[in-house]
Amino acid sequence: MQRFINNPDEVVEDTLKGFVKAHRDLVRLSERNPRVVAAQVAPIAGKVGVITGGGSGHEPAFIGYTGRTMLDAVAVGELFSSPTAKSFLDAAREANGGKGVVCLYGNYAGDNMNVKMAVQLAAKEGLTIATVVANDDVCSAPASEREKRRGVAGEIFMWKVGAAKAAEGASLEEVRATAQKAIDSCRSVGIGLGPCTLPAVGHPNFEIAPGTMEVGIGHHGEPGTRVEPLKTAAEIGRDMASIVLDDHGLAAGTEVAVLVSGLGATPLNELYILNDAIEAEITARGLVVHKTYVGNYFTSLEMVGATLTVMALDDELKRLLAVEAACPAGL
């Protein structure tokens, strides 16, 4: 295993270290949680605070999108494990600005869990924290059960939309609802073409066959709805883009935000060879690309593969969208 790290059961903490050196201008860690990475400029007195938190090893994702106009603070996990009920109540304390909280966060099992514990142990002290749970995953449930997909991508957009709703003075309701519209406008697939290595295992944690590609592959390797011989880059962005938007359902003329990410080891060129097939098959339903977002932006350590996250837009998520904002992802 080829890797810069110096023990493999402290990859998480190593990682905040150099992190927060980076990007000491925009986030600190927690003085009363070394797992919780807040915004520099968090609480902000009177502002909804916005929080989220999961799994490392998703870098970018979460730690990268806090900062000015973007998340007050997250909570930090193990690779790819929830983070603790006692770090979620603390991002929530860093951001409390007096106003309540918001936590928009994916929805997986242990962070339902954890998050759950955090608002009861919040309330108790008289902080409310509300809730938002990501769910875009096109191809982790049937349209019928969507309460049960995974949130992945779609949730990039979630914190950017409830974090500009929360900088307008907006109050938590507003907030928590608008960040709930974001989520409910996304769909997202994820094509996996290679597995990743947690460190401290030392081997692939699932299989992908040479010449395959698992379509609808979760980000921490979850089975999708089939393995298919890899096709081209042309024949996967289409691909790709029909399976978000026949789950959509937009009207034509429908303006859409596109994010396309890799999962942290495909290389930029071949995402911008995904992006110029994607972008023909939703022109060619008739919706128009407002903005598109290409790179690395939620990843799954050294996974090779994409996701496409396409967000429908109205009025309110194109201005939400368009706020000025500051964090070390670069949203």
Given for the second form:
2 protein chains.
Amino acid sequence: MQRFINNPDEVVEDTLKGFVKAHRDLVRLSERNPRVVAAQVAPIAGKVGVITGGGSGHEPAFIGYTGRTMLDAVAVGELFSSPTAKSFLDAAREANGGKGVVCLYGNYAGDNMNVKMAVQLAAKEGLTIATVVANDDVCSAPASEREKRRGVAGEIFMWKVGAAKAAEGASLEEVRATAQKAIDSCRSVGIGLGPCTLPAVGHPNFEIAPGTMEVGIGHHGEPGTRVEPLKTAAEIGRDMASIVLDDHGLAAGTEVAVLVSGLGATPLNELYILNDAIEAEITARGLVVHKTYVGNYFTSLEMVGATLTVMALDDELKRLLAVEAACPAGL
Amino acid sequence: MQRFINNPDEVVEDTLKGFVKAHRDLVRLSERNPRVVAAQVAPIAGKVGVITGGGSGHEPAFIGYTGRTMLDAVAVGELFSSPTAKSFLDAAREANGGKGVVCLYGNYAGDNMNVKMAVQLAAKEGLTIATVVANDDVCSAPASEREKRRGVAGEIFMWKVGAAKAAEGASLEEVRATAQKAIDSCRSVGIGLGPCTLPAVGHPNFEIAPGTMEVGIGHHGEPGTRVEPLKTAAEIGRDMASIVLDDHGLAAGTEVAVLVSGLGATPLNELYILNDAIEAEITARGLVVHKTYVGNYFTSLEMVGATLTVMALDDELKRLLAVEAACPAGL
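Can you switch from the form predicted on its own and show the form predicted together with a further copy of the same chain instead?
Now the full complex is given, and it begins with the chain already shown.
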């Protein structure tokens, strides 16, 4: 492995140490729990707290979205593993400004279980945690079973919108409902060109044969819907947009936000090449691109590949997306 | 090659198309020259224009630093190749607000030649281009021949500081002198763990054997000062800081800005792990970290590796670093 690591079992700890050093103006490690990152400004009295949590290895997700008018706290799991219930609970405690906390997280078995336990534990101490579970990954289940779909990079829009709503002084139920609307407005797809390796394992836990690509791959190498010969970027971008938009079924004229994220080892210029084809397909369908994000927003260690997220916008979502914020990921 | 590309000979064109679509609020392609990116706000009457230029494949450098209170225009070369003199000239024309233009670029033979020609061509039309050439790459020549050193990620600080100074209404000579001070205050080093491949070539143009690393590698795979067995991140981070600071010779108590950039295929969590060790060495030497940047700021296609840049700060540099700006790279 050609990697910058120390002890493979301490990747998460070492990452967090370097992360809070780099961004100490915005974030801190919780004194309650070394697997919780909190915003320097958190908790904010009278504001609904906004938290998430998830496995590590997706940086800048999840920790990089902690900050001002962004997430108040984040529960940190081991690489590709859910945080503990205790960590979700401690994240909620860090974020608790007296108006309740909303946990905006992704649909994975471990996260579901641990968030549910944290909600129960928090209730015992009088802290209400409302939840929204993201399921924007189109290829992880058919539309008829959308509740089974995984959460992927659409979560970033959910966090941004939810945090902006909370900063406006909204109630817990209002923040929950708006974050739910945000993720319901998102559809995502991933394309894998190369696998990733957990340092403690030392070899990839899945394979992508050279000359092929995995369409619909998940953030942990979950198999996609099909393996295809590697196409041109123009074809891949068109296919990604088609998969997302065929599922979305948006009316012509709808304004959308577009997020093209690398999976870790794909260079930025290739993401721009993809974006050219993606936007061409989006506009060919009569949709209007309101804002585009291209970069490494939600990765999977050194996986080669990219994801596309399209969020349909209404006036409220446009307004909340534009709210000024500050977080290490720079959204 | 597991890459998102179309025609390997059109990587730059396709990148630029997707780039200006993604960031049309901030940047545009010049109507004079399809190899020049300009800020939407440029030119700004009465302001010194600030430009750069360089080979492609380093995204977000150079194009991603175009924007408001950042670069006014950028000349774009082919992959790892200098822009033409004509492109540098056209970038200067796009940036010309009537107070002259400063070109802040890196020390490479092609860039030196083409910038020099552009300066002469501009003079014929009454446009003064002042220049600053970056040479922050410590390992590319000994300290006694600093003028031979290459420019690397320290250029980002030079652009940021120069653009902020120009936005304050400074004269051409003041902007030039302050940008010169910024790059003179920078030292950088690169570590290579894996090579990159130019799409039109199809195989790496240099090798890094598994289990080894190249200390002092350049942004195009230029050989470093030594090949070593791959060390731990703690050791590598310490070595990177030592190389830079041994050359810098800063007095204890000096405040510094730190930039840790991935080279394209190194995941963000590993950059944070490096940063932990880098900051430890910097503070062990009695220096004070004022601000840290960690991310893919100046890359080399899908090279595996990282660079460290340390800039010594005075009050003016601190003030200019903090000036609000907007550019696709999000500095």
